[in-house]
Amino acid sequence: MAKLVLRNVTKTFGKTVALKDVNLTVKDGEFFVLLGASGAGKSTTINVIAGLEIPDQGQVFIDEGDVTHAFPQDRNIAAAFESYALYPHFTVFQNLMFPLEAPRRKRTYTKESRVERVKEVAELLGISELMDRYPRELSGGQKQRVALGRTLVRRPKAYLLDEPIAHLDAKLRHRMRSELKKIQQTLGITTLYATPDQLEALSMGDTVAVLNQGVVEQIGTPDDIYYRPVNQYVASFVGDPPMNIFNVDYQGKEAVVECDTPYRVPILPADQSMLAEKMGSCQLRIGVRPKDIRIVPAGDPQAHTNAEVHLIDTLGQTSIVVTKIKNTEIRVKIDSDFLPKLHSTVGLVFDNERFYYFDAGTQLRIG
């Protein structure tokens, strides 16, 4: 159990900047999620903490010790990689035993306690029947569980998990998500978890860091990230489907949405005073999540604008309706029971209590 700290870490590969002045603190016993698209720098962050990459600038601390230049084997961390990295010449059992049999841990575990630990983990991950198989005889999902198991057999200072359940089928992934969270809470071992899946991040993380092209955009609780995004990137990255963001012309009580056929949306008095105070003279943008837009019949007096139903994507209980005002797309998330007709014209009602305001120049959220 330990605290992990990255201080001003920069890492480049040739001309590509993988991490740019990254500062992170993972508290002792915390489940910390790195959220970002591929190429955002999640894996590099994990490799820097694991000791597989040495940062160009900055420092890495595990607890209070500076481990920036320490070898991976001296850091006492355990990691699972997306590429599994199972030892092909070992059986599943031997793979799981390997970390416990390292020369430096000879004294920590007796032979019996090692076997017991391996059995326990195998049970947990549902791979007990695969113990005598070789990695080449396993499916992708099974390999991933073995890789995860190899991480979990140890009680290191921290677990570093790089997309550890990305290749499991949906049902198993769902179960593993809660299992992992439970294991982490029981053991209380500091965990750094990288994922491109915002649902995983929001449901598992105590703290979430949103990475974008090597830059930490925001660090906060899942609620912070979802309800109080610091900027447009976080706002549109988190939430599925992504937030609708429009350029508007702010006119005090209402805002005119700029598109081929401009329309007006009213602004709440509270927001008006907030904007008056903080907005300055910037170009304003309004963001509204697809779930905060309602579809009403065309010509309904409530409707702020009319739009054409362009596409309907049914996801069981809910559906994503992509509407178009000329060339501007607006995504709406509604209950599948109340679907409009394809290519029909409908009215859209925006919930102005749930508006997000952004500065088009700095892309920062206002408020």
Partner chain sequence: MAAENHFDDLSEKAARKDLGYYLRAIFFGRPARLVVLLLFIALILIPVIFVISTSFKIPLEIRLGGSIFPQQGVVTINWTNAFENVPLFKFLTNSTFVAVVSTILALLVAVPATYSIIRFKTGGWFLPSWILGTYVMPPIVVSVPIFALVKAVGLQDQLMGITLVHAMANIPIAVWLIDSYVRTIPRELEHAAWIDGYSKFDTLLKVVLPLIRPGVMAAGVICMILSWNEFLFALILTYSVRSNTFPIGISRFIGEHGMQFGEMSAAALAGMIPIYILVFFTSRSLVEGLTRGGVKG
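Can you give me the structure for the form predicted on its own, which would complement the form predicted in complex with the partner chain we have just seen?
For this one, just the chain is written down, with no partner chains and no other molecules.
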């Protein structure tokens, strides 16, 4: 097991800044998730730790040792990437066995124990029946499971997993999330896992770092990231569907939402006190998650505004209702048993106990 540390790491490719002054610590035995959209810098972070890329500035530490310029093979870590990188002339069994055939591991494990380990991992990943096939005979999902298995057969200091289950079907991906977390907890091996999928990040990670164009926006527990976002980017990125963000004219006891048809929402006394202390002279934005908005009949006295039902996206037990006030969209997440009619006019009630407040200039959360 190992602790992984990036200290002030910057990496550029030509004029493109892939990582900018990145600092993060993956604790010994921790499941740490890098969460970010495509191009956020997740893969570059993995590559820098693996030794496949050398940072322009900063240092990489494994167990307090500076490995910034160490060769990949000297870091005792195992990596799996979104690209399969399987040996085409090897069978599945041979691909899985290959990491255990290195001279130093041959001295550590007997042939029988190596074969047994390959069988265990194959069974775990559901590829036992594929052992005699070649990569050209496999589907994309099967190839990815083999690539992941080739990483899991080892007992390294740390696992680096770069979107390792991205190409699996939904049912298998759900199963593999649980299995990967179970493996990590059983073995206690430090794991750095990169994904653009917030559900994976929040369900699997002990700690989550949100990356945005090479910058670490926030590091915290899944609860910190979801319930206490530090800025508007994190608040909007984490949550499905995204948080609704409104420009408002704050008037003390209430705020006027600025849109084609302005409307008023009440501000709780506790929030009024907090804003009086911390808001200063900034322009205010209010965020509210779709699940914290209720749909009521148009004209209901509780409604803060009326809107037209523009789109309904049914997801089984819950549905996403996209409403519109002229050109302004407001997303609402409700129980599918209570869906309004498409193109009907409905009332919207905002739960002001769950408002998020942002400085429109800096986009930092207030309070």
